[in-house]
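This document opens with one chain alone, in structure tokens, the form predicted on its own.
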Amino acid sequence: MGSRHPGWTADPRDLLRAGPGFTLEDVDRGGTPGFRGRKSDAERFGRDRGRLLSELQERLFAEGRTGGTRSVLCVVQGLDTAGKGGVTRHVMSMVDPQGVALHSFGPPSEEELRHDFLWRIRNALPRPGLIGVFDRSHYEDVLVVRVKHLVPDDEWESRYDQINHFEKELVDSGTVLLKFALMVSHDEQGIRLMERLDRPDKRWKFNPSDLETRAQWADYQAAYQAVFERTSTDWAPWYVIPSDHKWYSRVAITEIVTQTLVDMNPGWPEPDWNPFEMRDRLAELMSSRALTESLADTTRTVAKAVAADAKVQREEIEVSLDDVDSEDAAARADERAALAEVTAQRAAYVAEAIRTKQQKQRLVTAAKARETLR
């Protein structure tokens, strides 16, 4: 079948996960692991993948609006200039904004300080059906707090276990947790900070405290290493994203979020009412002219749904089965079964469309009769 995952040689979730023995020093922050091509290829691939991401996000949103309990939470961490805001703008701009819940966490307020460090995080968790994005998060309480000695060592030390317990509880309740650490190199961060100083339209992003943070670079690297060692778990792994190339971090996160939604496989919810019955009732409130126009649009409307749904399912198959040996009998069998499901779904849509047109023809006739009697 050839490559079913254009641009990627392997699933970035496998390539970028901070597993046992992970060492931050080994990360090439100017690298682009697993992606074939350059910036223009990544941007084109990201746009293509965005169409699938948008469809899957809408399905998840619909699921949440009809009693579903699942959600996605993307935690985005990184030092200044790593590209956290750009990830939010570029990746989440591809989905319906009503399905995204964004929260940025700065220094805690007086009220937040009166509670435990996870209190404000719990209050910002995404509702079912939403994709939540945290620009910084509870990890500030084992990063900034540790480096700047804001609390005693034993206090921040105990937070790793609290975080793991909290995240396990969160995942068990139906939230898929994706943790992204954007790792920029020391030189690249300096260049980006200098650009903020040079450009009048970027100076608002610069804060003199950025220089204090930069002077503590080694301490922050050690703090991040501890975070990966202590909190990259089976239920909530860290993905460490080389970020000297902003286009790479964006396309990698887009792919990981898309792959995750494919695995979740959200479907369109089934209503607890009969569309044929509702169509009868609605027709009583429509003119024969409007019903005739609706009848004429039936084939086009259903064909649009068929094409969109089949396309999404085919893309899901391609994403899910990528990098599987095409000679593997089990993989081929899975693929045939998945494609057969697409064919069956298309046939079901067509059969219902035929019934719908027949019903509408009867409704048009009835509406014209009613109007003649008036």
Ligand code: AMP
The other form holds:
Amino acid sequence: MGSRHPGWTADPRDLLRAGPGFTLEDVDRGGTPGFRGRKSDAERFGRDRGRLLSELQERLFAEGRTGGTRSVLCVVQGLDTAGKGGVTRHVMSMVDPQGVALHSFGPPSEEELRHDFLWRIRNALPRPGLIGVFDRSHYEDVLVVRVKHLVPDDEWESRYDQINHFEKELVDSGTVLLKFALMVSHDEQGIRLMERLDRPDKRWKFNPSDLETRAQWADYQAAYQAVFERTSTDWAPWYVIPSDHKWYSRVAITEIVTQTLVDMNPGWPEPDWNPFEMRDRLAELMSSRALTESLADTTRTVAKAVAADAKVQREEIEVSLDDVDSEDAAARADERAALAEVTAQRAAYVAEAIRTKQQKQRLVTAAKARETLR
Ligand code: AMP
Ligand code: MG
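Taking the form predicted on its own as the starting point, write out the structure of the form predicted together with adenosine monophosphate.
Let us now look at the entire complex, which starts with that chain.
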């Protein structure tokens, strides 16, 4: 835990959360708060975190397949060119494609308009075990809708409370909700829009209406400020991400998602059958030759699981202790307890492996006896 390594000097969730008294105007959008290091450091650091994220995501997925009810939903908001698409693709590229579900929300269709504004959102919520990602969301219904007066004022005005209520229900039902607002500066947006015009391969991302939106910059900032004041709740806080440096928004969001999964601490589900009993039954359907080969592989197979598990646990411990002061006696006790848990887990794996090998030896003998009888 040397303090000169690239990495976070504090938990970005504490640094970037929109708490009471938050003012968007005070955010330095070209800043890189809490990250020690440069772009190349952030990219390397983020890749390491990605490996841990991927392991934890697989566990969450397994949990969802075996009766678990937990999921994660990342809501990504921001004006044109803020990098919503890039960040979303980046985080998604680090995990198994079957474990994530992306939904992009554009102007509502006729059918969607016939329903309540949350209808299309409810239909897109992540199933248990998944990490859902929303590129724009129900927040457009108090952003673009408010700025462009698409519904009467009292209608969008009542939506903040409806949103809080909806999100509370969602969180109570087992979804961890992370809300990210990617904030670019006015100048940086101008440069990025110009780039979209200059590059033939980027023109498809440009929409002439982006210019109208940009012309209403101040109204959008006010609408975002209202979103943070009224919907950054204890159960679903907003994280406001300075986004002039794309590498920063990526590493920050990766870190927040990873830390969240570390806290959720998904474990491998316990099967409702006994592996020793199943091994007996499977062995009756195997030749002594195949059983002998499987016996020879046992140590290596179990060692793989032990190594993968220990690595994740070690990294989890590092992630949760990175920012605590190591002079702190309570933190040191936590660390000792966590390390003891790793050791105990490893001992349990080894003890089971010994029993497994003994069982397989008996099974090989039984198979040979069976084969000579034939
Ligand atoms: P893009 O994300 O660039 O593909 O653009 C999607 C567009 O859909 C943006 O201009 C949004 O403002 C717009 N949009 C998304 N949700 C809504 C909504 N509920 N009502 C009106 N416009 C919306
Ligand atoms: Mg756009």
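Residue numbers count along the first chain shown, from 1. The term rigid core refers to the maximal set of C-alpha atoms that superpose within 1.5 Å between the two forms. Only a predicted model underlies this, so the values are computations on that prediction, with no experimental measurement involved.
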Inset, instruction - Look at residue 13 and decide if its Cα position differs by 2 Å or more between the two forms after superposing on the rigid core. - result: no
Legend entry - Exceeds or equals 2 Å, Cα of residue 24 between the two forms, core fit: no
Legend entry - Cα shift between the two forms at residue 362, which is computed once both forms share a superposed rigid core (Å): 2.4
